[in-house]
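Next up is one chain by itself, shown in structure tokens, the form predicted on its own.
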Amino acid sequence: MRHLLSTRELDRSAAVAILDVAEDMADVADREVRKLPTLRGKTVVNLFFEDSTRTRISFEAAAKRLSADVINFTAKGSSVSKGESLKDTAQTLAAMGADAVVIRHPSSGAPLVLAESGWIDAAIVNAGDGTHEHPTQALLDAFTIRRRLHGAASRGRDLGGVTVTIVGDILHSRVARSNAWLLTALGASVHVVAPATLLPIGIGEWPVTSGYDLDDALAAGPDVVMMLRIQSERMKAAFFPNAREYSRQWGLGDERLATLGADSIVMHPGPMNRGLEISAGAADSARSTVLEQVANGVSVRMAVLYLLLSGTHQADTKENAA
């Protein structure tokens, strides 16, 4: 694996391999010394053209736990805000000796451009590009689902037979896109629910089923309900009447939470709009995996950086503990 740009490039075996390495990385977090020397001498650059404290800190923690040097580069207050191009920025990072660039960009396709441009000889990780994809978020979601469902027996397993319902702003969600392809590759069945105005044109080409009625979708008894944030910053028009109406029809409130099966789980990629797409009761319930997703994100991003910068998983991480 040279880059991680999209979940569409991952088949079942590749996805399971990443999740299995993430299991090893999660074990590291339980040690007294939560660090491996694996990427000592490597430089990872977090190149963020969009604000995202959660994702940036997660990648930074992942790189540091692997003993890599980390450079955080944000567009605000930098030469980018003065008009520097992506090409100039990439060449600057190349001159610094970057081994991996984690890029978040408002334009869909920016990570692909960086990977194929020849401007920099570094591994490129897509940390979210426009409304396109967010592959490490989908991987951490799959990792969380697998752990919740299979526990200690997770290694080597896919998500065959698991049913997942993704609810909300599908149109603007790179998380929904990445999850649609990754979860399907892992054997899960994915159903998306949203107002008609928030389902993208071409949804029929996705490997999912779709609908508009959340109550009907929940009545089918999904194993996983993934609520998405309403991305008002990307909305230039009225996609639904008002927040109260949206919450009434497509929000996961306490009453809807009570209808879920005993073993079903509730997910949210964050940040959450409490009271809009999800109630405080649902977000803080025992079914919720929100905090687990945050913790698992570090393990999954450690696995991705490890595989990109160290090749295949040849060494046992337990033997590499510092």
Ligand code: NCD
Contents of the next structure:
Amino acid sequence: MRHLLSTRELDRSAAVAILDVAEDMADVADREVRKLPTLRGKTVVNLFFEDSTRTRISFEAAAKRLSADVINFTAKGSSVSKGESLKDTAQTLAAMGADAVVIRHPSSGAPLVLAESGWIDAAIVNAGDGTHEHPTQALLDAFTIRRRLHGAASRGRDLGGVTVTIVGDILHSRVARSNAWLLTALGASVHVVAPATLLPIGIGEWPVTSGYDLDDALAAGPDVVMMLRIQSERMKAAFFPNAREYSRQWGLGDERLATLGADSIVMHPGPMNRGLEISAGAADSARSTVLEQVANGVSVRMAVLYLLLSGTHQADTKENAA
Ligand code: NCD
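Next, give the form predicted in complex with this ligand, keeping in mind that what was shown is the form predicted on its own.
So here's everything in the complex, that chain up top.
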């Protein structure tokens, strides 16, 4: 693996391999000294052109636990707000010797541009690009589902037979896109539910089934219910009448929570709009994996950085440069 740009490039065995390395990394988190020397001397740059808390600190924690040096570059208050181009930023980071660039950008495709540009010879990790993809989020979601299902016997397993219902703002969600491809590659069946206005036109090309009615979808007894944040910052028009109507029809409230099967789980990538797409009762229930997702995010990102930066990567880089 040279870069991690999208989950569409991962087949079952590649995905299982990443999740298995993440299991090893999670074991490190349980030790007294939570640090490995593996990436000593490597530099990881967090290049964030969009606001983010959990993803940025998660990558930072992951890189530090592997002993890499971390540089945080946020667009706000940087030379980018003075009009610097992605090319100039990339060349600056290259001159500083970045080995990996973790990029979050409002434009779909920005990480791919960086990976193919030749401006910088570093491993590129997509940490969320526009409404396109967020591959490490999907990997941590898959990891969380696998652990809840198989516990200590997770290694080597996929998600065959698991049913996942993803609910809400599918249209603007890079989390939904990355999960649709990854979870199905791992053998799960994915169903998406949203108001018609929040389903993308091309949904027929996704490897999922879709519908508009949340109660119907929940009556089918999914193993996993994944709630998505309403992404108001990406909405330039009215996509539903009002917040009350949305939460009544598509929110996971306490009544709907009570209808879920005994072993089913409730996921949310965060940040949550409590009272809109998810009630406080659902968010804080024993079924909720929200905090597990955050903890697992560090292990999964450690696995990704490790796979990209240790071992064969240097040889790859030299060949590519030659
Ligand atoms: C997601 C994102 O930024 O795409 N959040 C995250 O990575 N923690 C989902 C969201 O913002 O709703």
